[in-house]
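Below, in structure tokens: the form predicted on its own, a single chain.
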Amino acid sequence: MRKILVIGSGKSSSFLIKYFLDKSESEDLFITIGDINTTNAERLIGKNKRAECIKLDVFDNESRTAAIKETNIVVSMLPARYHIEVAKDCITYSKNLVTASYVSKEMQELDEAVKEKGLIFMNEIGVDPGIDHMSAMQVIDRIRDNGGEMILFESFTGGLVAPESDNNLWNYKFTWNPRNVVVAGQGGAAKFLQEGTYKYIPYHRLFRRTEFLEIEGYGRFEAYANRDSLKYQHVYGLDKVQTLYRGTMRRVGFSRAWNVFVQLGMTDDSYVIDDSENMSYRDFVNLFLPYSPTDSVELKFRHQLKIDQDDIIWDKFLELDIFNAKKHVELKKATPAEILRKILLDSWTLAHEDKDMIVMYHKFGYQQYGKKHQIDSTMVVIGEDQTYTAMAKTVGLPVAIATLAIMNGKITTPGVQIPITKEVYTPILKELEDFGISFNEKEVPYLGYNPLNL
């Protein structure tokens, strides 16, 4: 029997446990599952003779190394930052390791010592990254191999609430880690190329600066530059490409409304406030607030953000009970993000008949035979419910795809990588049409960058 360890058991394993768990007879695997609170992935597996879960402490040294020497293969699911003392042990116990995070400094240093092992250390292996580099590869390479070079790639990305579970002023709830979305863009300006010119967004004006995208049978999008757009420019092989951009998508409006919390400070993390444990929501909001003998909060917060009583960027903030003298913020020493997330959880949690939905939209200019041509290509996956959502599915199922593959001899190039090779993306993506998870591409006329607002 062929054993694979997976450490972690939180939202996005839903989907990868099942996956392994209807291969369990057909591949001969038992799958443990390692958690240091193994209540979720109890529910998970249920009664299931193939698999077990156990306590596993990351940062206990003992209990990691055992689970660790008796399996075949890791999968980590843990937070980015903990996957690095896993990683070591399987180069000492010579296994294989899957996650769906961002390679880390820590993690491409072990490159040389994976490869001496001959072992396979894919990461970024997820949804965005994960899905997104495959699926661009898919497209760049064909153009290559038909003689093409490329000219322009964007690239965009969304984790929103499914339009039928669509039922708040906002148009999203949250589908993954809720700290990441409050304190998304901080670290740094946006970094993108534009017609062969370096642009840069700080912070501040990150939110004001989006552009329009329209998804096909789902309507109207807009999109803010992630941070770094050019981290991928050498891996992708699109160092000579004049135009290079990646986003974020949310519904049209959602950023205008989110650039207030930028703008008053509410999303800051690097600070705590006194006494925020005795805090009612409305104290919080007054505090980045001018002090005024006369005029209510709802007042002083209107005029410093120039919002008028009738735009609709008001009824949105009234909907999240901002001004609420009577709901705390009970969290002791808390940053204004983390405030500010437990606000939002309150509007923002899946509800258990709530469906979300993950978008993605690439753009592909390129010149062939002295022609310009555009292809863009989209995905839209609806999640199932509270538990299988389309995030834990597009994250999940690519994980265990691979985790397969490598355990089937199917991918064999050693070393700490991602999924841009032809042999890890074209079996995968394959397979993952079988779970409805697939592009619409079309051929459009080639506009060039057509960024309206940036």
Contents of the next structure:
Number of protein chains: 2
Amino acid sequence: MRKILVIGSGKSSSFLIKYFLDKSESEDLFITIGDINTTNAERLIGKNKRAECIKLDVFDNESRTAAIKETNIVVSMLPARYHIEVAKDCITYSKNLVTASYVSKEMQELDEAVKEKGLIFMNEIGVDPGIDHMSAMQVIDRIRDNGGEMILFESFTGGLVAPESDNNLWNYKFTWNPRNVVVAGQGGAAKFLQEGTYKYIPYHRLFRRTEFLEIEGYGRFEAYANRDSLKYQHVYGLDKVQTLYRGTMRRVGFSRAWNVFVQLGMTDDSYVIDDSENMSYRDFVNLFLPYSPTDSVELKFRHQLKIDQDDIIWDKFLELDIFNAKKHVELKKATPAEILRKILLDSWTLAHEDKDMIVMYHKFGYQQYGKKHQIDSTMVVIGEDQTYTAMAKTVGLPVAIATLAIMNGKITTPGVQIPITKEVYTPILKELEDFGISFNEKEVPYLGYNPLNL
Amino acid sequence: MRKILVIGSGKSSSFLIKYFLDKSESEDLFITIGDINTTNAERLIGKNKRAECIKLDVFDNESRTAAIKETNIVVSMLPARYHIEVAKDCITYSKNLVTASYVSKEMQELDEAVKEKGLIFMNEIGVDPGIDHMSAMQVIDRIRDNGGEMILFESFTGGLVAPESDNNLWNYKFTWNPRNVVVAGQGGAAKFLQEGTYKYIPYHRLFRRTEFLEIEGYGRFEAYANRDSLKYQHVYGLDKVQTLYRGTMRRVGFSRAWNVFVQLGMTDDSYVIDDSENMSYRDFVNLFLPYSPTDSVELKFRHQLKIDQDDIIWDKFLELDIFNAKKHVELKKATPAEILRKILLDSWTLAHEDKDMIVMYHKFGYQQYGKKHQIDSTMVVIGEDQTYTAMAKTVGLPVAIATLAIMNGKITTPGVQIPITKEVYTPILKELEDFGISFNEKEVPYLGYNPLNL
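Based on the form predicted on its own presented above, generate the structure block for the form predicted in complex with another copy of the chain.
Every component of the complex follows; first up is the chain already shown.
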């Protein structure tokens, strides 16, 4: 039997483990799932004889190295910052490694050692990063192979609630780390390239500089810019493009309302509020509004942000119950962002029957025989339930498929890498289609940033 | 003769040196001015026989210690970060020291050694910090001595252009370090206390949360909050006040227009723009606006900030010539803030005949015999010319007066200190009046933050 070690069995491991179990007979696999808490893994495995759970603390050298030594390949589903010890062991014991995380500086530094041993360390092979890399590079390579020259690339991804479970005014629930949602966009101006010119958006304008996107059958979305749209410019071979923009998708109207939190300073994660524990939600909101002996927190809020009482944005804040004087923050020495996260969790936590959704939208602009063309490519994946979520599917399946492809010798190029080569993305994207993860491509007139064609 | 060593002879040393020279006969003084460049010092001394210039590089241990060893007292007018070497020598050679700078951590750490030697290291004795400390503490102490209990303290200072030289639409020119003006308010939310509640303003809202102040004979001003209004709460003995607010004064309308730069991201000093050198002012502005194949930079600017064409704020930007496609930035790898600074210097540099102005406004609220009272205290100082500026006067004179008071044994308490005790502020504030630096006090009804008395 061929052994696979999966380290970490959190929310995004359900489809990954199911995939391995379903193939365990035909591919002759034995799956070991190591986690500090094995409850979830045990539930996912059930009575399957070709799998086991072991207690594994990634910081305990002995149990970690013992498990890695024993296996044929390692899949690390740990948070990104915990991969490095696993990666070092994989070099020591000559094991291939697959992760869905961004390549850290420390991971990149292992490249030479990995190559020396002829190993494959595949990273960023989940969703954003992952499926976005593969689906983008497949179209970009095809355009180039046909003699086209890329002039525009825009790419957008969103983790949202599925339409059938979309029942709040924000058209949003937390389907991923809530903290990351609250602090999204912070840490410096967003930078991107539009028609040959760099453009910069400071954090406090980010949610007012959105653009609209339409996906057939799913309606309109909006997107705000990621901090560094140029990150993969060189890696994708797009050094000469005129437009390069990466963004995050939300339903239309989310950003305009979210901007109110940004404007008031409620998303700040850089300082703590002394007496946060005993504060009501209303007190918290009032921290960011001028003092008045008479005016209500509601009126001050509306006045500061110039919100009319019949503006739908107002109902969004009422829905979150942020003016409630009876609900308490109950967090000691919390930052504004931590308190906001807690308030939002009251309203934006997925209910048991809720389904999530992953949406992706790429635009490829290119020039061929003196003419400009554009291909728009979209993907929508909807979750099955709270265990088999769209997030777990789009993160876990590419990781699982890549793992087997490496074991079966379909992927052979060694090194610390991300899935941007044909060798990698071709078999994986093909197999993802069997699971309903596929892209809908459309040729559209090239408009660049000139939608009115002036 | 009693010797005074003045290290540093920059813009704010004119009145300081004049004061010493004027007193040199009657007080039997000899003034040595040490600077790396002695041009300004020579001009200020003229042919006076009781003063000399020496070349002094503060980083050259030999010349620095030699000069300090020789003198009776040291005045350091260097930028704050350069004081520490001078301060250490002053301990070694048992010399008193006077500076106008904030007490740094390193300076504070010398306190014990300074006290052991019975020395006086007087700091923060210029203007903001300096005259603000003294004038505030004089009133606060008086209120307390009369049995009053402080409940509110607000304090505002501004360095502005004098009314007779105020000839641009911003009612502003650079009378102090332009870089500090451009980045003012950055680095975290402004925090203050209003009627017993902490209030927080994020940087991007700072210039929209101003308050108005009126000074008789000088019209209306506005103020935006300093980052940390609570800095001197304990030092001033105001632990129990309900309201504590410190701010920076501008002419009304400045902040609303300045906010446009903040909103666009032009005051950001945290990243460099690659091709800044060859960029026109117009290109620079366009970096922060969406791309359009047809719309002008002007229209995009107005649309983004929702500025009507007949709004006076629009004329302010035209006055700065920021849309000029012929003027070039000419700064390599500059940050947005550095470029904005350069653009503003074109318009906001004081002309030869221009005069500057320092304004200060304190509000003291207190309770006595069950009744609430308020005293408002204001100061206006106008410069004489570009050498004898209001800034040089309000910084240099208190430093000079304190120096002589220390030499003459009027100030005796040893230690690293700031001028908040009666021993210090009484003689200095009294003598400042002879130079036209005086406060206009008024009893007003106590309104706190309830101006309509509801």
